[in-house]
Amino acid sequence: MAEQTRPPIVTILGHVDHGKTTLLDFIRKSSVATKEHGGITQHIGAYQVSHSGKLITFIDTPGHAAFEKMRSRGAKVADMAVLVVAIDDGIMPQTVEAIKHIQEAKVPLIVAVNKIDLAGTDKNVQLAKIKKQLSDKQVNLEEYGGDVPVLPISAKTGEGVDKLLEMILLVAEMHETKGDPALPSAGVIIESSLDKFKGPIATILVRNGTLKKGDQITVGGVNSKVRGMFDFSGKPVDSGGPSTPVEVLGLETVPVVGAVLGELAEVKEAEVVQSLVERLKQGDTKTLKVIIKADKQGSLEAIQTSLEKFNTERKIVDYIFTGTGDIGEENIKLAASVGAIVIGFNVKVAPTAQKLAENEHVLIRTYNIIYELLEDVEEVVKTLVEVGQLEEVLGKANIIAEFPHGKSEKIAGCRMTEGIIAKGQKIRVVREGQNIGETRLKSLKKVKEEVNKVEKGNDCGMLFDPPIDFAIGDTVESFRVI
């Protein structure tokens, strides 16, 4: 069976009181797919809604399980992102979190700004307000050229739901979001537990194939077989596919929130590692990715005004958070999803954070020195550099048709987006954000005419050699150890 379109899978974040969950439940009781019995009977982390005949899944657990633990394991969950803002507020902390899981994901945006039912507030004051708020954020937004789009809504009233509901259907559309029923399942854990008469059971988001009662499936690196299964609503059913949220009970553990289907076992770290070099020697990492807090804004600015001298040839310092104030559970969230590392400068570690580091194997690291702070940050640099960890990307290009060529290889036909290819550079193939292989160009056609390299706008054929197995959808990266 070919791929079909397929329920977009929808997340909603935001900052804590902006109505995430108001809004969430609004859809849930004015639009929820009831198939053919009454409404949501059990809470099972996600469900489906109807609008114009068509599904759209929304993911109902905290956005970090969207977008940390999920992402921090390699596992794209939703297909898109609505973001949550209160007219009378603004970008608040966590607006600025969740814009930075919303980029580092590089999935489609919606911007819901809410609360337009609030009496005394000048709606066109604010709404301009916000949208600088979020220009600033680098939100490019569909009004500056951008391609995110800004909509005013009330979940209390229902005001303007409707509309957000037919964007994500538009921008579903836009992103082609399609599977295969035919494939065998691949999904993610959105939430488990151990039941004292069921035994472990956990939420299944099938992001393709199908995933089938009877089925012998792998999560964590343990095998099990699927006894039973229920749809969002509680009903038993035999098969769930593409987008499509299952209950499943018959597992021999309870797996962990995030855990994909197929996968291995993840090996634990024997103990958390105590240095920012040997942290980074383990990893693949192009760019230091920090997050930093401070006791004061002033201090702030003067340690990033201090490592930006490791980025004058390039980006090799990346801020992926800063901030005043002591290092809480939000900062170690947002760092396990991103792989980056907590840099703390006259503040203390609240307890519950230094716990979750633990768990998450984030590394943190707390100075009263300036010049201690960058005399490790140097080393770790110079370790990178070292080691040829430091990569720089020269161009980017979608994989949008194949066609055969001779008795075994394929063409890749390719739409350039970034910089430059050229033949003779490094090539890899990935897909999902995942690497699936490293190859150099043996031919680089643009209109059959053969072509030393292609520029950013322009189409290609691109030959292989040695011969990798893409697919409609990879992207092709050119690159160079620096």
Second form
Amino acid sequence: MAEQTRPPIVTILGHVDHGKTTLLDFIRKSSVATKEHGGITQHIGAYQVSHSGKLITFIDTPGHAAFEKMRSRGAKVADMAVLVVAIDDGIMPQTVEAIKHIQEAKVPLIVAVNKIDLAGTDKNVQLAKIKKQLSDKQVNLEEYGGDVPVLPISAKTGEGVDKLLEMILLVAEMHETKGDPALPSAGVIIESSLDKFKGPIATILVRNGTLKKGDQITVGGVNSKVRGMFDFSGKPVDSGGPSTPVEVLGLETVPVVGAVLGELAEVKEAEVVQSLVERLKQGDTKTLKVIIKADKQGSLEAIQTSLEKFNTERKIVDYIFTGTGDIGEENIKLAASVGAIVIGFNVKVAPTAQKLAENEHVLIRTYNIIYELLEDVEEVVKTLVEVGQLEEVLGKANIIAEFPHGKSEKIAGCRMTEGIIAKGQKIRVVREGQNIGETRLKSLKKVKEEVNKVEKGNDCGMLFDPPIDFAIGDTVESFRVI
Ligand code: GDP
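The block above covers the form predicted alone; next, return the form predicted together with guanosine-5'-diphosphate.
Full assembly next; the chain just shown is listed first.
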């Protein structure tokens, strides 16, 4: 099959309370793709509507805690952005940020001036004011010879929404959004969670190719099999083609939002990652040491919260220092002394710091989109795993009892909670997150019988050699350096 037109993927951005959610709701209710979906609550963070017989995919990015991240991601994943500006408010700080993201993502933009039902007789005056504000922010409006249309709408009454949908289709046609359903799937994780019963769940927005039930996929370096697929309304489906959002079951781990699968993963700054890996290989580090500088405390917290995803199993990202303000010489000195990388978010690098970094071979990376920062870190973590700089935990057990053995030794009575622990593996004992010592298994007993391995769910007795001063409540982990 050759390339063919695929539905445009659209994200709606704008300042809080300017009507993004209302607009998404109105569109969903009035033109959702198939009749049977009418009235069904949307299940996942994206949906498709049909307008004039053509499909449009909307990514749902209403304001919530991870708003900034979602918005950055949305602008990147989407083929075009609709910027919602409330007529009574005009351009606000988040509107400006959204414009920045859209310009950086280089996606076509349509401006929807919302809440026109509120505007009285001075509607045109307010519209003109907003247009002027947009022009000041380097938005090239159509009426001034650029390519950005401005459409007045009311998400509440629906006025102008039809025209907006038509405009989306027109812009899509001009930019020729195309895909080839015959290709293996390439897409982006737009949501992920761990369901108590179903395990890891992710919403994948297929950008190209077709994702099918039973497919083997690799996301963030982890291979999984697609065991179940659902469309945006929760209906089971067997496949999803270009521009289709699908919910997927069967993943081995919960993927990071923004992670890519398929060929999109290759669109990477391989060079940067390579140099970073080289640098890390020089040390015997088993963690990625980072120094983070951000413009404000809020950004710092958002970045750290997002990076914590890498630390769920064990500590991979190690924060050496975090703070606000530009990257200075002292940050580079610290990075050089401990073998850390320096990550900047919305900050500048002082020229002296830049020079020092070059001399000391310290890697500095600056970002202004959290999503890209995470994507790079994810790539580094993945590569570190591939080149053997990280360990893999193979099994875990809780020490629930202790029994004296011989003159001075003691046996740990354990309950296996994860994976497998076997003789010959490297073993460590962990207390409150701290490694209190590494050892090997001298003896491993299930009831009274000596065994070579124990699996999750079983109780066993472990005798360590060399002995280790464990305590009840500690965790035994078996691991290997990958
Ligand atoms: P969001 O934060 O951008 O998602 O904004 P919401 O969609 O939650 O809208 C914020 C408020 O504006 C809500 O009270 C909406 O009912 C109201 N609103 C949204 N669109 C319109 C509109 O076109 N006209 C009027 N009058 N109110 C609107």
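These numbers were taken from a predicted model, which means no experiment stands behind them. Residue numbers count along the first chain shown, from 1. Here the rigid core means the biggest group of C-alpha atoms that line up within 1.5 Å when the two forms are laid on top of each other.
**Student:** For a quick test of reading the superposition: does Ser52 move by 2 Å or more at the CA between these two forms, rigid core aligned?
**Tutor:** Comparing the forms between these two forms, which are aligned on their rigid core, Ser52 does not shift its C-alpha by 2 Å or more.
**Student:** After a rigid core superposition, would you say the CA of Asp162 moves by 2 angstroms or more between these two forms, or not?
**Tutor:** Shift of 2 Å or more: no.
**Student:** Indicate whether Asp231 shows a C-alpha shift of 2 Å or more between these two forms, with the rigid core used for the fit.
**Tutor:** After core superposition, the displacement of the Asp231 C-alpha between these two forms stays below 2 Å, so no.
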